[in-house]
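First comes one chain, alone, set out as structure tokens in the form predicted on its own.
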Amino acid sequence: MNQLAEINQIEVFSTNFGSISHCPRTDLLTLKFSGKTVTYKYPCLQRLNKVINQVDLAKMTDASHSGLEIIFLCGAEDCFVLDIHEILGLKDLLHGTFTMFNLNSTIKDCLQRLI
């Protein structure tokens, strides 16, 4: 990602694990997590959220499981290889991000009703 694109980024949500920011100019979301920086469109971030929420955490703690999950989205160039702590961290980051999007949408709806 070039420096000009980073200047236009507005942070949506961040945790100790990573952050998600939005570029209003391109309408793309940038996920910084697990040493990677990946850019997604909103629907792709929604798919990532769905995939992460479907990970069976109990199965990951089983002795027969490798303890790693490979997260790959169809149509995306990158994949993530995550352990259970990283899965929980990404879940937290995505949950907070979509909460912020919903909050922003709710506030916008309330303000439009008042005008």
Given for the second form:
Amino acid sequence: MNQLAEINQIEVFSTNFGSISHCPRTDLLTLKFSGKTVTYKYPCLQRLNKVINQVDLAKMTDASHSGLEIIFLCGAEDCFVLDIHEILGLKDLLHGTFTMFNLNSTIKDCLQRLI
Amino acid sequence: MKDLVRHKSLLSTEIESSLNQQIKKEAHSSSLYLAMASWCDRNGFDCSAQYFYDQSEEERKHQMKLFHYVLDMGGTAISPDINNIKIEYMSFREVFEDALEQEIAITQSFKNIAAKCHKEQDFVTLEFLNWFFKEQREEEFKARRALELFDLIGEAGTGRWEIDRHIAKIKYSEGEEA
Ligand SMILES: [Fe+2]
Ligand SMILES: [Fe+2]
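Follow the form predicted on its own with the form predicted together with its partner chain, if you could.
Okay, now the whole complex, with that chain kicking things off.
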């Protein structure tokens, strides 16, 4: 990523665990989490959110479970190997991000579209 | 920031998910009717078999209508997997009782989606659903009419043979001609 694009990134949401930012020029979303930086298109991030929400957390705490979950998205190059704390952290980050997306949509409606 | 949510799709996550569930229900209907056609075919009820083959095709069309709508509005249409379809029926009448029950379930399900659309003011989807409401008028009428034939004609003697022949003639005219 060049410096100019980096400057133009808009942070959508961040926590102690990581952040998600949006590039207005390409519409790509950059997820920084657990030492990784991955770039997604919007629908791909939606899929990630869905997959993370479907992880069976109770099962992960089971003695017979490795305690790690492999998050693999079709259409994306990378995968995540996460423990339960990281799953919770990512869940939090994504939840906040989509809340911001929806809030932004509502604000656009109120301030620009419905006046 | 750009409105990524709205730029991507007209449908909210909830409505998209409801429509995908409905896609699955229509696919389920199509499979059910095909199973009913199979049972009727095996048991010598040729007209009823044809009636259910046609119904099965119709349900597939309903499924595809919803499928394309979801995609056209920017959503993700999900191809459903259908299993556990009944193979055997206790009686000729039971086939039609199940058919009516299925249509009622479909109508109720559409009402549910429409209620959700109202709640979030998705009038675009609401208008799209109107076609299905009109269709359900016909679907419930036909299913109810078929069951009426069992009472009118009676199953004794050659009754079931007679009922089968009349099934082919069931039509819904919306009270226009008649
Ligand atoms: Fe249908
Ligand atoms: Fe139907």
